[in-house]
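Shown here is one chain on its own, the form predicted alone, set out as structure tokens.
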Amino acid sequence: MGVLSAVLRSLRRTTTISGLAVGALALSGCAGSSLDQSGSQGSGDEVKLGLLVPLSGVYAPLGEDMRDGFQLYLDQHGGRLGGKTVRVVTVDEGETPQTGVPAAQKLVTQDRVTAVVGVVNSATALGLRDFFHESKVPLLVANAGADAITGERSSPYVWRTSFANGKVGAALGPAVAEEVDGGVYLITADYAAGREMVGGFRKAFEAAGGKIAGEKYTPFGKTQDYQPYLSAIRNSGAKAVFSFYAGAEAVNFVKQYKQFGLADRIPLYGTGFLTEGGVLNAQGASAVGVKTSLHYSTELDTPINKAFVEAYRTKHGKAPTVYSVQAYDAAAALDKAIAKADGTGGEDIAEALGGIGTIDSPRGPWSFDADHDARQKYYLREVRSDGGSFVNAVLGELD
């Protein structure tokens, strides 16, 4: 069980998209009270950064991928960002805002970091907005997906290197409208991330001429038997299904979709978290043929991604995930910002983040938009069998 068990438990219990993933430990050799406490201005040739990821509890699996991606970038750049030596203080985000918020506050008020990277839980990210805004310390959100983070609750000091829930769903809408001749059934878990993912898809899908055949929001964290919902799909006359599930729910839904005989009759689409990382390993052959939208796949055929995947596998003994890339790119963004900034304080770096331009990433080129969200490509992926394992093959870019 191990990592996969933790992945499934985390996704069953999380209240946001934040719970989608894989374990966290402190950055080796980077944390500890021996680091200087000189404050957020740094010490000339040194910048102190905070890494806020789950180190315990049901979200701990996500922290491992985020930590590993962040550390890989540092290793590849000699432990320096923007020409400055980096010292990293790692703290445990835990499972909820009750642990994540005070942990982040400690990084700023006691450890005196210049910027913070991480945050799994969307509620934690939203709960920290005012603190970082008032402290004038940059927060680079490397996973939490709530739309409001870079929407109505945006701040000059909050930036996101991951995704907004609604945008991941919206990216797939026009493609499904073009591919499917008939109505599409919508189904997801009944919580914020599910409603934002499906809401983004519906808006783009209907704008492209698509028709809805039915929809259902299943009880979040409580649904294990999907047969009644699968019967409703079969009887709806739908020509395809769009869904968002994560973790244990994603595994159960996709497996039961296949067992119920729908996979060969009604194509299944979803956002990429439906088949990402350890979830896909657990689904196995049941997921073959499922099409999803996401901003990363290990199968992207570019020199940058091939080198990244090889380096990640060599260092960590496993394939990277979208979570690894999001933290890797947070380090890349800070690298450019620190080099560009007039000083090493939080205000200097926050201002510089707005002018770093395009980042050449394993996911493809991306940049921050006016709301500090990631302006990035989304890909149409399809699960395929590849030499005994299963991968999210890239079919093309989504408009």
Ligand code: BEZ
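Since the structure above is the form predicted alone, I would like to see how the form predicted in complex with the ligand looks, so please show that one next.
The next block holds one chain only.
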């Protein structure tokens, strides 16, 4: 099925199709064969941006952090990016592509935004790649790690300020192979992100001499009771576990891992989403000792990160997370690109994104690579208790 018919079907399902949406479709040539929306923009001195983040479902807290990070950058820059006043239209990505894809389509065809920032879920990002490619509207993915969208399905219009799933998993492989004497059990949420993070970890871990003791893929968004899986881990003889969970699933998994008595016997490793932000507050003491790989920690001891953490706390009353930073940096990337672009259309901005160079971020300096993915450092982190609260202490950089 073509992208055009998917858009039209989704618009037909929308109860209130405004005259603007119908007009936008006709003007953009949707009645013919082209989805090109690259001329859409705010007028004159204004640029209209879409923010597509989950505000419902298991990943809602991640979406709120992204919204807060994006807003902080705007506030710090007088509500302007690249010299233009920014108008933001925020929509709910929800939990899956069934909600995220139509929400993105609405931003482009109905709200006629110049660019979209956001997307948490890898499956949603994969479902959106062709739509943005054909619409010629830049999508700045500020979380979803689906490997293909900055790999074999890269597009001039898709840029990522976060990470590729396989790379975050791979970063931890050699360190675990060195630390663990025996087999490692793999367990993850069963969808693109989990499979790719585990796949990246497995490849790097086995290349460094590690052995796999077993693996399990738990239904995404539906698993609350991990006891049967924890029994399988206990009976496997594994000497450590590697996992990917995020949001509400990460809270349940880590708490039950401790309650089941595994935390003291079988060290738990994972990608950093397992113990990030609000998730870590909810896990509390259950998470102490969990080691993860990630491209950010609030504990990074740099002037730029300290200033960012303080500004974020002052504005939002809580610590930032990797999700906040990824969206903050998407705003920074757009700031540079809009300033450099020859015009304010989607194609102008997409082209300018290729020339923005290095972003000095709270995570450390990073830049877009040739496939539009973030080239950045990964850190080894360990959850520690810090005067009554819990933090991801930085143990060092990963190769």
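Numbering follows the first chain given and starts at 1. For the two forms, the rigid core is made up of the largest set of C-alpha atoms that agree within 1.5 Å on superposition. Quick caveat, the model's predicted, so the values are computed rather than measured.
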> Once the larger rigid part is superposed on C-alpha atoms, how many degrees is the smaller one rotated between the two forms?
Replying inline: 16
> What's the distance in angstrom the Cα of Ile212 travels between the two forms, core superposed?
Replying inline: 3.9
> Can you give the CA shift of Gly183 between the two forms, in Å, with the two forms fit on their core?
Replying inline: 4.5
